Every structure is written in structure tokens, then in C-alpha cells.
Amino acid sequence: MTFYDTNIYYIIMILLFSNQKGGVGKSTLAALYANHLANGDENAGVMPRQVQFIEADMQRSLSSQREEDIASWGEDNIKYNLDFCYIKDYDTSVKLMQQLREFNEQNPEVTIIIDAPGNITQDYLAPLFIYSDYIVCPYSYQNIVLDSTSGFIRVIEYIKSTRSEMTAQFIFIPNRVVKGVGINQEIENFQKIEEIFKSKGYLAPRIYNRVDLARFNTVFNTPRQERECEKCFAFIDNIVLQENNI
């Protein structure tokens, strides 16, 4: 069964993970956050959701994790869905987000993440950003990710500015954060691109390096990964959740 069926999905809120710049944990975070949903947090009081994951992205890690993780667990052990949509063309977005957004307006029972192909440079990509609810967008404190990242917001203003439909908001998580690092003239570089950042979206509160979250699944989350991503999560939480009045 597939999201296409729509006896079946219902969605309330579309979330796309993604950033130009390759290696920021845009994939793991997505899954990460999939399974909180699903699997809900009962110390946060948050019931577990219906979630619907679509991952777009080319190279297919998610759904190569997820058959070894039906392998391990058994099917009755997944929580969600997890189909891989290949988009080729224009008319291969577009007809998929307004299919996503059409099942929006019905029963709101599940929520949509779609983890974005790596490439965001193609112009036939652009229905996935005017027709999701939240772009989040992972980043680290690099250089190279910061300028990168910086670019992929002007791309995103930009086609905005050409399509008053589009309400997506960012929401910035600060990820794989490591601390300690940078000398007193970079720590203040990164507190003003932050500031940036808040002008622009959200500001998610970050979310540091740690080998556990990068042994992850697509089933559920340890009690360690849950710890390192409870903030930054609970933070998601209120944005999507309540705010809408989910």
C-alpha cells in the first residue's frame, strides 16, 4: 500500500528536509525525527503519530536501511511507511505535491517528511518547496556549509518571490555541532549568521556530534539518540504541532 491511496493517508503537514550542501545529516535527521513522530515521547507528552516518509533522494540510503531493518525487526515492527519516489521532470514534482497537498485538506491523520534529492540546483525541483509547510534545513559550523547554506536560502527567497503561494518557513537546525571548536573571531561569525538565520526562519536549538546518531534505523530512536535530538525535536514539535493545533 502507498501514499497514493487515499482511503488509507490523510496528511496534515508536509515537512522537507533539505540543504544543497551535501553531508550536514539531512537524511539521518529526517529518519531521526520520523521515528520520533511514529513512536510519539510519553515523558514530552507527545502521542505517536501517523507518519508517511517519502525519500527523494537519489542515493537511497534510507530505503536500503530500511530493508535490513525489516530484516532484523519484522514488518510488524515498522511504524510508517517509507517509499522511495523518483522525481524525473517538472511535471513529476508538481504532480506529486499536489496530490500531498490535495490529501492535506482531508482527515488530518498523517504527517508527510520528504528527505529532498542533494541537488536542489534543478529547476524542476522547485514544487517541492512551494508546496511544503516547513523546509528544514540542517547545517553545521563549517565555512563552506555556511556559505552554501546561505546560498540555498536565496535560492528558496527567490522562488518564493515568484510564486505568492508558496508559504513554506524555514526551520535551522544547528547539527553536528562540536564543542569547543573555533577561535573567539569565529564564535562570533557563527552568533551573527545565527541571527541571520532567526531573520529568515527558525532557529532550532542545535543538536551536537555524537557517533549514536549516526547508527540509526528507521524503526525507532534509542533512548540516546532521543536525549541528543529531545530538545531540537521538542522545539520541531511546538512549530508543527501545536502551533497548528495538531
Ligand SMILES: Nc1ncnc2c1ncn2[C@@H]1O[C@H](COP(=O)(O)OP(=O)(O)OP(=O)(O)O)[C@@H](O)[C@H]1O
Given for the second form:
Amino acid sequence: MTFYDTNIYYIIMILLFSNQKGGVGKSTLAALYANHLANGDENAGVMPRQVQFIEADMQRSLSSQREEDIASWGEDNIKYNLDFCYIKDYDTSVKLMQQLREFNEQNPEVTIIIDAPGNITQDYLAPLFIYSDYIVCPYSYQNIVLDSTSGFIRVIEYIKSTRSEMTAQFIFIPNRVVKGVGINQEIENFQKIEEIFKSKGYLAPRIYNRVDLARFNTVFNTPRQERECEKCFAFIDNIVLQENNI
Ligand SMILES: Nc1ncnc2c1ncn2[C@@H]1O[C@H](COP(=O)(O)OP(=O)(O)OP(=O)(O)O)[C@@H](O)[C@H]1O
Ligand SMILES: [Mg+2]
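Previous: the form predicted on its own; requested now: the form predicted together with this ligand:
The complete assembly is shown below, putting the previous chain first.
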């Protein structure tokens, strides 16, 4: 669905950060990307964009971070809403996505970012995938993570095969990459896996394992954090903004 506003048009945009594997960086990267969009980049001529963040993860780690951030930085410096939503069954899951779609129809300039719950194998979470535009999937180069991520892809592809209205595309992010680690055999395997991921969706540039990225807030990124995520986020911006013809 498109909305016209003089010569700019927007398409409904919901980015769901998800992977069934825990601890891959979903919440961290979702928050860093939201900060990145909401603040823009004056030097690079990138305009700030409106963001609505939904934390759908029971751990509420981002909601608690936001409370701390309001105390530290003050309400006035908060650039986007961050709301918590407890998804307990199919009804709450469908309702959340319907509300977000309606919200986005009325506010097409707002990018919606969802930090998905970890227990994605629950059937009642299917609407999150069905009604999102992109499934942003961080993973790391460890066999256990790669196996789990492959399983996740299969689940999503299965849902997609049963629901014609589902158009979501994958954006994979290699996260917590450690330079120069891995024997040749492993590196070859990882390259094969990258090829598979590329055939399933977009493969974003890597994000390295950095202490700077582990310590983030929900207001702004430090110049170092922006630099560490620069290529990856520019890649995602390109996909999202290009589709929106902005
Ligand atoms: N690029 C990175 N460099 C260093 N640390 C990172 C990076 N990405 C994530 N982390 C750290 O990895 C841990 C897991 O990250 P995070 O909580 O974002 O993952 P998650 O996928 O949301 O986990 P969960 O499944 O528990 O919700 C955290 O301690 C976080 O600080
Ligand atoms: Mg999380």
C-alpha cells in the first residue's frame, strides 16, 4: 500500500528484529538502528526519521533501559516512542500487528521497529512475521547459532508458503564477528552458509564484536557506535529508503 504526499511516497514499513536463537544481538541492533534512524546524520546529510519502537520481548530489557535514559537525559531528548507489548496468545499477536498496520496507514512516515520475542516457535507468533515487511535476523559465526538460524529460516519459509499475504524479506546481519578466528575448514563452511543466506534474502555487511556496542542507550549512538555500524546500517537504509523512494 502506498501513500502520496506531494512528490514523496511511503510504503508501510515494519522491521522485525528476530531469530529463534537467543543472545545474537536482536535487542542491541534494534535499539542501535532505531537511534540511528531517529537522529539522522547531519554530516552525511541523512535526515532524522520518525520511529515507533515496540519491545515485544518479555525480558523488557529495552523498556528498563529507556526508563534509565529518561532519568539521565530528560524526556525532551527522547527522539522516539518505545512501548512494551506482552504477546501472550494468537489474539494479542494479531491485534498488535493490525494496530501497527493501521497506525502506519495513518502515519506512513513512521518506521516501526519491533524487537521480537525469543520463543518464535510458538504458533501464535506467526502474525508478527506475516505482517512485517522485513525480518532483520542477526546471527554469529558459531555452529550452534548457524544451525538454529537455519531452522528459523525454515520456519519462516514454511509460514510464507502457507500465507499468500506474507511478503516479508530477510535481512541477515552477521554480528559479533571476531576478525581472524576460525580454521580454514570453518571459514569455507561459513562462506557456504553466507551464500545460502544470500539466496534467502539480503546479507548485510558485518558488525564486529565490540564493547562499545554492548553498552548502548535508547536515545542516541556515540560516534564510535555509528562508525561500527555504519556500513551495515547504510545497507539497511538503502533497502528501506529505496523502496520508499525517498
Ligand atoms: N556487536 C556486538 N559486540 C559486542 N557485544 C554485543 C554485540 N551485539 C550484541 N552484544 C552483546 O551480546 C549479548 C546479547 O545481545 P542482545 O541482548 O542484544 O541479544 P538478543 O538476541 O536480544 O538476546 P535475547 O534472545 O536474550 O533477547 C548482550 O550482552 C550484548 O551486549
Ligand atoms: Mg533481546
